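There is one chain below, alone, in structure tokens, taken in the form predicted on its own.
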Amino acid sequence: MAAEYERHRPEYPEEALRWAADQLGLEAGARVLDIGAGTGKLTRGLVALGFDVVAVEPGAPMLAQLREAVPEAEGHEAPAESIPLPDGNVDAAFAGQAFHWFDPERALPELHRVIRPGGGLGLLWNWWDERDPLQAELGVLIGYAGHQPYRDDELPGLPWFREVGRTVVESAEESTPDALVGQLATTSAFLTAEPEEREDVLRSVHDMACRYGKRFPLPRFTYAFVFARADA
């Protein structure tokens, strides 16, 4: 599914990345880590801002896609719980659509270790906009209605990090019924579903989306959080 992930998953709006970088006091040339980098959806946005990016991703097929898509980034195959970088090696770390997969008891000390004193951590999630009629229908069908991609009680905290800011950025892109189905098919809920159930629901998604036309706008929210490294 790595190629499908790369094809269908959205990137992150520049406004959200610039906000996080400003909160972290980063300037062009800063060395930053993209942890749980996947196929490089966030990596390429960080490179575009002029940062020296090291991407760490545990899945070999995903990392292969990243290396092809973003050759400017340094890539390593490893999990967030065992980052193959020296102490204080990066000015900041970022995670896009990934932090909820980490084991925080192991990942947060590792992130604290590789981020230099005075640095910090940025977390981002792209999420549905249920003000959009299509997405409101879709949320009921597939189960995200009324939910957010994060829980406040699961965000980083002391003794490793302290929150310094959060924001929500609105953006939109044009989509199609096929593209929407492709995006959903790469999510964990569908990847782990029984094949027959998966195909039935995706067929329903396609039929629903077709009622909104061959092409339609797909607005989204991007939730962005910044945390300062807690220094002794």
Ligand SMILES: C[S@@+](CC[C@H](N)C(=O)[O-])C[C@H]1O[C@@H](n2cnc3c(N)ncnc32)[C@H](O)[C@@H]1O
Given for the second form:
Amino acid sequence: MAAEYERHRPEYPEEALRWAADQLGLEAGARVLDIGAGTGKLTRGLVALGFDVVAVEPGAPMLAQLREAVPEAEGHEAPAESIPLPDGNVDAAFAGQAFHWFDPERALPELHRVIRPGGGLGLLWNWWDERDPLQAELGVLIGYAGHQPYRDDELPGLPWFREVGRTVVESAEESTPDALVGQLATTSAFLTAEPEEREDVLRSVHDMACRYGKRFPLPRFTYAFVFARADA
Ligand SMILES: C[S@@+](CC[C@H](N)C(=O)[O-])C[C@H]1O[C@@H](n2cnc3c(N)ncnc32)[C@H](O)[C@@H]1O
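Alongside the form predicted on its own that was just displayed, please also present the structure of the form predicted together with the ligand.
Starting with the chain above, the whole complex follows.
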């Protein structure tokens, strides 16, 4: 599944990464952590901005993909709740599509520990754009209609972090029925579904997407948040 993830999941728009980096006052050469880095979709965007990136990911197959795709990054196999870095080791940390997987009670003090005083945290989520008729149909079909990828009351807060800004960036890429099905098949809801149910729903998605053509634009929202490390 790590290879499928690498093949089908989207990267992050440069505009969103630049916005977060500016808010955090980061300059080229800054040392940044990508936590829950997966196969390195966010890592490569951070490397492209000129940062010295350390990627931490608990899943060995995902990390193996990351090491292949982004050899410039330093990789460690570990969870957000126990980061194998010294205190104050990074100027900032980022998490893409991952913060909602962490245990905040343990991950937030840990992130606070490894980020230097004056540094901060950027969280990003790519998400569906239900103004697009295809994605509105899809949302009803697979159940994300009206949902958001994060919960406001579960975002980082004091005593560890303080929100300093948030934005939404719009982007689009071209997709196909197969690519859409491939992307969905890597999401946790489908990975944990019974095989028969999973195949049924993915077939319906494919049929529905075919009505929009062999290729179609897939607009997307990227939600980006920036938090300052709260200093004592
Ligand atoms: C949806 S993927 C996102 C991966 C990558 N950041 C991206 O943007 O494509 C979520 C990642 O979070 C990782 N993850 C899950 N629980 C975690 C934890 N407690 N600490 C760190 N990473 C975790 C998973 O192994 C997975 O690679």
